[in-house]
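One chain comes next, on its own, written as structure tokens: the form predicted alone.
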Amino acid sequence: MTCENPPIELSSYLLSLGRAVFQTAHSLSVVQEITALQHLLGRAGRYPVIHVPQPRLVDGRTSEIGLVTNLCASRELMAHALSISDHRECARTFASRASTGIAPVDVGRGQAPVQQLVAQGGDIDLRQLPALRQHVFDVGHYVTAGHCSTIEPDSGADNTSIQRCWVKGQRLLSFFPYSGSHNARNVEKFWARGEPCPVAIWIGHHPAVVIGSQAKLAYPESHWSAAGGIAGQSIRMVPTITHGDRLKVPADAEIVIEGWIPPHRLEADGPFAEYPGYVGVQIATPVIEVTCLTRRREAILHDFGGGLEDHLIPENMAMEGKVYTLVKPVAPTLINVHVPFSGRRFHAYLQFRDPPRGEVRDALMAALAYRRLRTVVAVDEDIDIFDDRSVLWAMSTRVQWHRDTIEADGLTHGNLDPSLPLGATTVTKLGIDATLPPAPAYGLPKPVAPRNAVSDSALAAAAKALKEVDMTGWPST
């Protein structure tokens, strides 16, 4: 994104996409029908942004708030939103932009579109939001793309992170911060003092801000400079109505829900369709007592499809930048990182150019230290890390398991991994070195048989033969 003409709000971004947006002509229900559309499009390998101007609420009425989903389902669209020419460059770009940063700027309420309409007290009814009940086993309607913002009480540093929130009543939400997350630590610190934790949930923004705010940072550290660096310009911030300057939100968001997390109050939450692709079990979570809801006049609620590409790709791209930042200092020959959708958030691929002996193992250990990852595969630059088949080919033809794998026991990992044994708090992680041994001397080839190939002239002749052919109906892999 350039600073000269930034489409820094969601509605402007949607207009700029043209045919890449599928605007539904029918009023689809907030109960499964919109998510079903994502499933059908994904099965066809199509990932347009889905805009539902008039979603149908549970009681049959049409919502006055629109809904957008699949906003982040395409890596190509995400790269376009960030003015990155190729989505394969995201790891290096994220690492560079997040570390540089652009400081946010404060604006007043009159300059904040997200505070054009304000509801407080009895005027709030969260049930009028078009929050989806996405899948068969979901217990209720969830705000899925809500960026939950809390503060660290000693430093005042804010944190923003996407957490699911079940709409439990007119002014009550559940709130699920993962154990050990920065938001969870903030809540625990307030509770240790016997105090409620201030919270604000902002929903909907230009995708550069959505993905930029997911930058992986130290604790406690505000996200807004990193988000500005990734988005390419300062994020405009406005004080919340409830918490004032103590807790600010993006002025150009679509909707903000403000409130308090009361001390030590836990309620049942779930089941819910989680990102690993399985139904998450019922758990006990904090709740949010809502004090204020602000929004644009023509607000659009952003939804993430649970466990679908739309849910995973923005987080995975942010993870690529984090892993690159962790590994590059110990492995200078690292050239790229990919966190594939096929591995959800548990796998990463590292790509190297002529690594010396030992460096790949150093890199694998550095990457495995990242809490979210469970398996890391290292390959050479001739392997396309954005093609699972290419990575699997390297694993099947370049790896001897006794020689080329590293197991690390007792490491931390995300608690939503469905393979975790009951009661387990740590996991065994695996590093796989699928790189070739170094060449015996500088300038000599690596010790591997040549790859099957055809000549450039033969490829040109074959391409010419296909040029005028209609391939409609031909089978694919």
Given for the second form:
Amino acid sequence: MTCENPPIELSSYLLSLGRAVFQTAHSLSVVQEITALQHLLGRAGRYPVIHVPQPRLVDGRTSEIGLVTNLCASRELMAHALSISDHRECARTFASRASTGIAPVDVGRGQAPVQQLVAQGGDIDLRQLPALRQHVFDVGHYVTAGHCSTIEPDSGADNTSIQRCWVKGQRLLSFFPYSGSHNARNVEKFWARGEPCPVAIWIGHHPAVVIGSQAKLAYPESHWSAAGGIAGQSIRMVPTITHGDRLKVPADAEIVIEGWIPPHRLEADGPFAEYPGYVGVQIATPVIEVTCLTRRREAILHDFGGGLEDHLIPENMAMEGKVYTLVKPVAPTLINVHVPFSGRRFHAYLQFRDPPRGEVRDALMAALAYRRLRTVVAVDEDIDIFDDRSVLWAMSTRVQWHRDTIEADGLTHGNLDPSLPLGATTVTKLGIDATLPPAPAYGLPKPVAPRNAVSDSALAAAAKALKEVDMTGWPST
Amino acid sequence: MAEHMNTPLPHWEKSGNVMWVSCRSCREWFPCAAELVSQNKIELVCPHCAACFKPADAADTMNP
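To test you: the structure above is the form predicted alone. What is the structure of the form predicted together with its partner chain?
So here's everything in the complex, that chain up top.
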């Protein structure tokens, strides 16, 4: 596909989803109530996109801008948005598409829906956005799905990454780039020159662009080609009002907030309920002085439910592609990767088909080098890496801890690890080889007891007996 | 400012990593990065009542 296809965007995507969107007529408050809806649906194992056309602001008024959340909570919907037939195929597809890439195309302001309405200076009021105060302890209302774009000052290469932004005032936001992140490096380089860092935050887009822009790349390297490759078509870009051609944003986004990050100005940010499932404590972060807000006429604010599937799934799917890319060259028998929600962003499961001796341990070492991962588990093809119980069964029946684990100290880590000792700057990581020993020769059985099984014909007979049986009231656990 | 100090633990025992601060205004507790408190440069913001205050002016603090 190329840019000759109709531009992809959020509103038309929502229309295409049919019953997979839950649009509530209730007037839900931006203070915890919409997030509570996500919690209840998650407990029920349901992940529709949630569209609240008229969220209720803190002062009781109805927001002019609608809100969508849970956009990325379902792996099935995310795969569908990426035209992947099965979400289990994400790792290979991501790795392939990100490396191929499709170059972005530039459009003028007249062709950019995100610049249909422009507010500058005193006309800006960020408090009119239906930004949520999601959880107990959250210090305020946060833009949670803001893709913050900055520039590497030497090369001019842009970077875009999701960062939480607390709406601190009419034209002031906090800005939390993780230490060591590409945005943090860009900010530090501008500050070392005594200059403010240009920034633009784009919010809301087709989920293929949301997930595509999270491809894990080198530094400095613009995300737009990889994002186009993953989305399957060129991303349409438009110069920002404030920074011009120096910093562009997706023309088909919903909202863009532009501004500057003043040198060395740090203010308190947080607490905020973060991705590990715990409250991220109050810290010091840079701020953004906002110069311009542009949006569509019928803009929708995209929100990520902090620490919920909605927040984790797109990032984890992108991680699967990156881990596959890292490991496959050293372990050709790798067939799939899953970064499970249960492990937040700290665990990965690697699946192999008949690995020779040593290859799994090579693979574990390669995967552990990925900053965010703390524990990597390798399993065989018969283990369902999308079912935690299946992986735990492999760990409980195929591992001798003294023999099958690799522990490595002093490695980099993902931020917000709640178990990190105070003051630690590196972590201990663990690789677990939960594969079976290899067969002595090709075509022979593995030298271990076979797993319990019933025949396919017996399964078919049992399925026939259960066909059309009403299972209501049967215990599920 | 009173402080609830913990005795350092041997490395094989679990220890915490978060400091808690009691708001100068409403006295409610909230979690805070230890370095933010020790540096005492930046005003904290209470998530319960929005009061702003320097760490040294907290009603109480609890070390990890």
